[in-house]
Structures are given as C-alpha cells and as structure tokens.
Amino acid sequence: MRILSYLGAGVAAAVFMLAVGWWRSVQTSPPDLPLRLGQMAFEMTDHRGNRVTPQDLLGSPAMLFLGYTYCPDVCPTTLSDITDWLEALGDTARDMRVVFITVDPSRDTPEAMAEYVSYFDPRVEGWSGTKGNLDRAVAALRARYERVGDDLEEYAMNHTANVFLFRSDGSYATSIDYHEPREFALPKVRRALNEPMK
C-alpha cells in the first residue's frame, strides 16, 4: 500500500512538472511587467557610436538582453542561442532587432561592445550607456543587477539573464528564461514575430 502511495505522488509530480513546462512555454505577459518600449526613458550609445533609445526599436519585433563582454558564461552562452534562434527562424525574423545592453559601462565602451557582439549574429546590437541611463532601463524591465568585488578591474557582475521579447508595436510579449530549452524558446520568439499589434 505504501508503494502505491509513493506510486501516486510520484505521478502527481511528473503531472505538475509538465503543467509548469506547458504554462512556460504559452504564458504571453506576467501581471507585473505591461510596459511597452515607447514608454521607457532612457538614452544609450551602439556599437557604431550612434545615439539610441528605446523608441528607435518601434516598428520592428525586439529582443532585449542585459549582460557584459566580461562574462564568463551566461553572457555569450544567451547570445549563441539568440544567434542560433535567429538562425532557425531564416526570413521570418529578417526585421527582429536584438539588443544587448551592457550592466557593466565602466569597462563595456562602444568600442568594446563593437568588437563582443562581432562573434555573433549581424542583428546583435550592443548599447551601452551611463549609469543614470543604465538604472533606468533596468528599472523599465522590472530587472535587477549589482557589482560583485571590490577590485577595479577584476570584478563581476550579476544581472537578470531573461531574453525580453518586444512586438513590433513596441507591446511586451514575453520573456525567456536562461537556458530555457529551444523547443520552448523558439515558439516564443514566432508568437512575438506573428501576434498582431495592440
């Protein structure tokens, strides 16, 4: 009897675990982030040196990634798998604009980020901005990041590692976990290309 009964729970947590790997892979906006990109206030600089902000990114669907070139995993990791989404999609994602926007300014200058987002895929753009602009672009995405060390150079980083997808109203559609497995990604990143504009 005691078997069927750890029989049974076993089963009801299988069940549960493929109900939270379904709600993931449909769910379209959590309650707390219905924000749009036209309503963020923030000014960076690209790799190419020319002056952005969020409002540049209406009319296209969009990618948002928070990370730094000194990264040792998280960072080019995402990237590679953005590269290989974008890759999968071939034409359909033609116009997806992928921003990469540094939580790291100090050492991440245009320059550098130019030369980081070189080993990936042509559409990743790499912001960079100052600190005041930087806060308010993470505060936008209801995100989080902090300094970890105390030595000027050698220092790291922690920072939300969500892929944000954007429609190409400028509307949230939805956000991909680290390392969420592609058969989950790719969906995601289709629904914000097709859903309609709101």
Contents of the next structure:
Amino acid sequence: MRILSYLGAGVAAAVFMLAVGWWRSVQTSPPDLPLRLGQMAFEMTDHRGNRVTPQDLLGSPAMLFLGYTYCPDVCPTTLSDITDWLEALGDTARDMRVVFITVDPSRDTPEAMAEYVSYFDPRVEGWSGTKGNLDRAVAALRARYERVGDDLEEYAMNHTANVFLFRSDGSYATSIDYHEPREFALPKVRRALNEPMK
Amino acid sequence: MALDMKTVLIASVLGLFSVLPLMAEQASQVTVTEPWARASIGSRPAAVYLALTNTSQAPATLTGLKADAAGHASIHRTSTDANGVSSMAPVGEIILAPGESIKLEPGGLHGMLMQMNAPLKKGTSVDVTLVFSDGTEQPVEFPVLGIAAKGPEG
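Return one more block: the form predicted together with the partner chain, after the form predicted alone shown previously.
Below: every chain and molecule of the assembly, starting with the one above.
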C-alpha cells in the first residue's frame, strides 16, 4: 500500500511538472514568425523592371524590409544602416540580397525605386508590386502597414521598420529592430550567416 | 494724396527697422548647433535636423517652421511601437525650459519639408526659419548632406 501511495505521489508530481511545463511553453511561445521565403506567395517588379518572387532569393542570404520613398526619416536611415553593415561585413556578406519592398506602390513605381536605390549600396534592390501582392508579402513577413492621411500628395505610411534576415535556404533567421545599435546588429547578421540551415 | 502715401511708406520702413533689432535680440535666446538636412529626390519630402538650447532665463516655445523651399514645413516625430511599426506624426509646440536642450535627429524629431519646389542637392544649403510663440523668428541655414547621411558629420 505504501509503495502504491509513493507511486501515486510520483505520478501526481510528474503530471504537475508536465502541466507546469505546458503552461510555461504556452506562456513563452514566440509571436508568429515570418514564413520561409519558399513558402511566400507573391510577385513584384524590381527596380530594373524584372518580375521577381521571394523564391528568386533562395541560394543567397537575404535581408527584406518595408519602406517607401516619400519617407524622409526612417527609410533613408535604415538603408544607410544596411549600407554600413554590408561594408563592415565585407566578404561575409558578398552574396547578400537586400530587398526594399515599398508599402506605397502607387507612388513608388519601379522607375521611382530605381532612382531611390541608386543612392545606396548597389546590392539594394527595390521591389514594387500590386496591393494584393504587397498585402501577401506583408502578411508572410508577419508585418504591418497602413496609410495615414487622405491627402493625395502628402499622405504617409506607417510600417514595420524591422529588417528581416533570411538564410540562403530561405529559412527565417532573425530580425533587426529599427535603430538597433550597430554593435548588436552586426553580430546578429554574422551569427545568422554562420548558423547551420534549418 | 501722393505725399500722404510717401509718408506712410517712410513711416512703415522706419517702423520695420526699429522692430528688426528687437526681433534679432529675442531670437538669440535659443542657440542652434549642428544643423543639417538630408538630400531629397524630386518633390518628395525632405528632413532637417538640429540641436537647440534655450540660453535665456525664460521658457522658449517653438511653434513651427517656415521655409521658402517647401510648400509646407512642420515638426514631426517618428515613433516605433512595441511591434516595430514606425509612424510619423506632426508635433504641436516644443517647450524648452531655461537651459534645456533638445535634438532633432533621425528616428525622433525632425523638421519635415513637404511639397518641395526643388530637390535638396547635396553640397548646397536650405534656409528654414524657426518660429517661436512670442512671434520671434530665427533663420537657420542647413547644409545639405547626402541621402545616406545619419548625422551632422555625414
């Protein structure tokens, strides 16, 4: 009988531990992560006028981020940060694809994107797509954007300002917050580039 | 009649001259350092940045901006929420207590120039006037740096 009650207590303890474990995993489960590039379904036109899809990025590590060329503050700063990272990473990031997806395709035509990206690292590509394709891209990144203001000329766009980093097999590695200091951002990119693929 | 007009004209010119030095004196209560602007493309909005210090004994309230180069100029603030979503909104007044300093810098406060008459070209400069609540105006010349610039050093 005594053995049985020990056993009972043991089972109860095990069940309790499992329950705690389950509760903790529920509590700490990460927010939705971006899809793999291979799972994303959208197509756009790049600043050279070519039709492009996320699958075209497979085989190289890639950085994707959202922005728009009428953005005077955040977007040029992000592009400038990325240009600095690429320079600091040197050969490590030689094959990096850098994709700036506009959240404002009605003003950011491929021609407008071509002029804009010409001011930054030559690896920066500007992708522009229809609203439907943009919405699918933003959803796949688990990101957000919205138009602010009704003025036809002066409206602004709120948008996720993270830089999403993908490994060359298309798996999502990490994201870098807007204004994350360079001393944090660079090791994150290096780690993602050196990590085994998933 | 003609004489009357002349008198009025002279009087107003004299009046203007007597007010100007006063305005300059009041405006100098705020010291401007590190002004710079980012080059812009076409008629797209441009951003200007600077540091301001209130060197007077009284609070100074910055109420807005004026710029001939733009159809519309105002102060905006960029903020990024917990989900990483950045947004931009006009800022009302900025009150500087005596001795207080603020910085307009990328990712935070910036002077926003909209409906640009011409793009800001790197290597040139743009004049923007700070307007204070007491009516004083302080013209500032902003050197235009490259589009990729992140601070007054480039």
